[in-house]
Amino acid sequence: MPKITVNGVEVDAPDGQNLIQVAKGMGIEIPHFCYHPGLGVDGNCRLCLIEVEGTPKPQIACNTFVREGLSVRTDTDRIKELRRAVLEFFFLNHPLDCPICDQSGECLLQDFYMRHGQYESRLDLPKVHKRKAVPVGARVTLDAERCVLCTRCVRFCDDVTGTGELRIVNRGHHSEITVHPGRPLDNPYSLNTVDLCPVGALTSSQFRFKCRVWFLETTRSICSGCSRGCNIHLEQSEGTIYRYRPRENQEVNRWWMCDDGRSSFHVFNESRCEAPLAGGEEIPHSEAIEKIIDAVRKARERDPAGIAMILSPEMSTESLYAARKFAREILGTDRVRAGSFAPPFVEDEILRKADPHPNRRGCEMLGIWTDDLGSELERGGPLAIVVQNDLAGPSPEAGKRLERFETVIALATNLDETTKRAALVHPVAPHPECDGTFVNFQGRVQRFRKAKPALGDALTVMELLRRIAAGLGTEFGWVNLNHVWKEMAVEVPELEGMSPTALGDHGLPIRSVREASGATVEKG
């Protein structure tokens, strides 16, 4: 690993990194607009200037790469003055409307001025005016006056999606970003341009003026929109989720996420099941628990093997494990299945997967997934407990098959077609309201964290099952996530040696069954 010197400090730096990356690893900020690690070097903003020993003129840090013996300075008086000059150029025609700008609070131009600018403006001419609040696509709004022409958005559409909708037109002070005539910015990843925009030029039409960013609380989570499991920042305020933003994970989603995934949070804000229901009428939580216990007790007396527990690939791995154990040990049935009637999504070569579920792989790992859920419902029985799974919504035929069960209990996050058909409904918390993990299509176990309190009377699946078991006279369940993982890591071979702490922020791949069982592969 080459040795270089940054501001008089000698460090070992990875070969191939540029100085922006090296300095960031040292806790040194080199301001920049056009460079992004996912888009490569463009070198047009000229803000990341540094002094390189042996080179008479300042160089741009984004295009200065590690080599043995390299020595640079990022903090000289000359560099500081050049940064102020470059920022002054950016502000020549930039509107000073920070108080009403939707990007205020996360604007790099604003931040860089406060840290590296602080100059007295010499402009005494009217600013050049450009288009404001123009929709350039169904999801993105452009304010051309605020654009710093970093071209991040253009390069994303050219190099990542390959759709090429955006271009720079005109010259000099009149240059601006626009779309080709008749070709709006409507690719499935268009909102990544909003993330990439360092200022308030491109904003999300959906999020504009909904909430100031300094009111948002951010939690590291996982997108549940498909089996990719993109790593995200879940941002909410006072219990309402306002947006998802991608969180970098080079093994899963790199720096991006699709537009459909970004919109998938609405289900956690709308049509939520907040109170227990019996016959469509709200009842107290304690009464609901008693009714569920009574229904389970009667079904066990009649035909425990006929009880079915229908789970969802939307559930966390921990909830699936708890429900499987509850079915076998408390209900006395092996009829515990996970499946879905939801139609497949559109798949592409960037991120989107056809499988619309975040935890199908977790269901398969636990041995409860079935591709023929209809046949399981066809069998009927004295009792069906449906957990976080709208069977009747995507499939009216499945709704009719539910009638083959004498009693249907729904443990649901949302009011849906299945809850309409259930004799008893109890709310449970979806993944933004609890801790847990999903296993994505790659077999990567990824952790999500509780972002906000559960709504109304909702409980986590594990807690609700524990209370039902207690009412049936059986001690069941776990105190927290770490406790259930201690058991899972023993009982599930693919999870051996893992723990929530070991998963970190980027997750870990599950062990193959062959590896976990100690089998060897013959070479030949």
Second form
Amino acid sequence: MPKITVNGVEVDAPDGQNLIQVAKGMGIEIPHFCYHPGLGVDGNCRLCLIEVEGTPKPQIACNTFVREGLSVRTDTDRIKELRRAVLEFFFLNHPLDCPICDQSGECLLQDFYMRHGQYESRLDLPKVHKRKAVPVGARVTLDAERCVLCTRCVRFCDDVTGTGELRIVNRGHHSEITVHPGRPLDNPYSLNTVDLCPVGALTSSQFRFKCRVWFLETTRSICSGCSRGCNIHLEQSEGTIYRYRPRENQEVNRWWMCDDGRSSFHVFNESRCEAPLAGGEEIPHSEAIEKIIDAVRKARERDPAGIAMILSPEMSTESLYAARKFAREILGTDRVRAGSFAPPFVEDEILRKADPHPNRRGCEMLGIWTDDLGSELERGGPLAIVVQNDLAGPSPEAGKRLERFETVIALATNLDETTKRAALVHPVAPHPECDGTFVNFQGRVQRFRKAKPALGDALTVMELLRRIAAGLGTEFGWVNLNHVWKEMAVEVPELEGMSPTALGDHGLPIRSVREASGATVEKG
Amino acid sequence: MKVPSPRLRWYERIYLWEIARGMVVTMRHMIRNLFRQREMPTVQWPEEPKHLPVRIKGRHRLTVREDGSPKCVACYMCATACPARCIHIEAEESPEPTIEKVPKAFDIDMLRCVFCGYCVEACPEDAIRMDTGEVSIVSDNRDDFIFHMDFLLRGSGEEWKKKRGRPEPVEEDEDLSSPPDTPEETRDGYRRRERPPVPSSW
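Counterpart to the form predicted on its own, namely the form predicted in complex with its partner chain:
Below: every chain and molecule of the assembly, starting with the one above.
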């Protein structure tokens, strides 16, 4: 690795990095708009100026790459003055409508002005006005006045999706972003342009005016929209989820996520199951637990092997493991199956996967996945415990087959067709409300964290099953994620040597995947 | 630290003399007040109106534009500044092209409000004021304490002054005394910029 000097400090910088990346690694901020690691160097904003030793004029940091003996300074008075001057140009025609701009609070122009600008405005001419609040696509709203013309959005549509909807038209200070006539910004990844936009020029129509960003609390989570398992920042305020933003993970989703995934959170805000139900009537939690215990006891006396536990690929790996153990040890049945009737999604080569379930690979890993859940239901039995799985919603036929069971207990997150048919319903916490992991289609175990408290009487599947088991005389001893992981890491060979801490922010591949990739590396 | 208690005389120790002395003070005030009722500071509220200072922070009101629509642009600055978290706003798109954002709902929970006035300070549009002078907010029902937008938009400081029969203040505060619907330019010399019309092709 070449040795370079930044502000008099010598560092070993990886080859191929530019000075913005090196400085960021050292905790030095070089303000910039147009450069983004996912879109490469464009060099049009001219804000990331640095002084390079041996060069008379300031250079742009984004296009200055690491080389042996390079010495740069980012903190000289000349650089500070130049940054201030460049920022002044950006602000010439920028409207000061921060109070009603959705970007304010996470706007780079605001941040840079506060950190590097702080000048008195010298403009006494009227500002140039452009179009405001224009829908450029089904999900994106454009405010041309706020745009700094960094072309991140243009390059995203050209280079990442390859759809090329956006362009800059006109010259000088009349330049503005626009779409081709009759070709709106409707590609399935269009909302990434909103994340990329450093200012409030492109905003999400769905999130528009819903909540100011400083009220949002951010949690590192995983998108449950499809089997890709994009890493996300889950943002909620007072229990309502407002948006998902992609979180960088080079192995899974790089910097992006799809528009469908971004709207997959509505299910956690709407028509939620909040209280236990018996025959459609709300009952207290303690009564519900007693009724479930009674039902299990009766079914166990008659035909333990006939009891079916229907799990879902929407459940966390820990919940699946807990439910499998519960079925085998408490119910005494081997009929633990996970499956789904949900229709497949559209798949493409960028991120989206056809499989709509975030944890199908986890079900396969635990040996409980079945493609033919219908025939499993067809067999019937004395009792079916359906966990977090709406069988009757996407498949009315499956709803009919549920009637073959004498009693149906649904542990559900939402009120749906299955909870309508169940004799007993107990609410459980969906993934934003509990800790856990999903295994994505690549076999990568990825951790999501609890973003908000469980709604109403809802409990995590782990905790609910522990309480039922305790009522039936067996204490599982699970209190949190780590307790289940201690068992899981021993009993599930694929998870050998892993722990929630070891997974970190970006997850780890399961053993077979790790060995397979390790083998290819050795061969190569 | 030890504080020595005063040494009491024998007549102080039997208390009777001291009680009599105390009663003399009480009776003196009572008899004096019987003849000088006008000067007593007690206000027979609510039968008699209380004369409040001009700048007292009463319950909030939302100011309006000349056409009667709220000045509020739902920027949430008041809700952000509020230490009691008593302001709840829901924003929506404005039907008017020159205005971008308007409140759909603007509720103030008066049971949580601490009358600090930070919302008024924070407002960039002079859309919320606490000049109604209404300080006694009474109800037997919790729901009544949540003031909705339609109620907050009603009334002005002027109406209250007439209703309560407040005497003319000696020193008028310039900003507060001007009627709330004075056009912007004349009040503080600030001109609103005009937006260009949105092209019809969009």
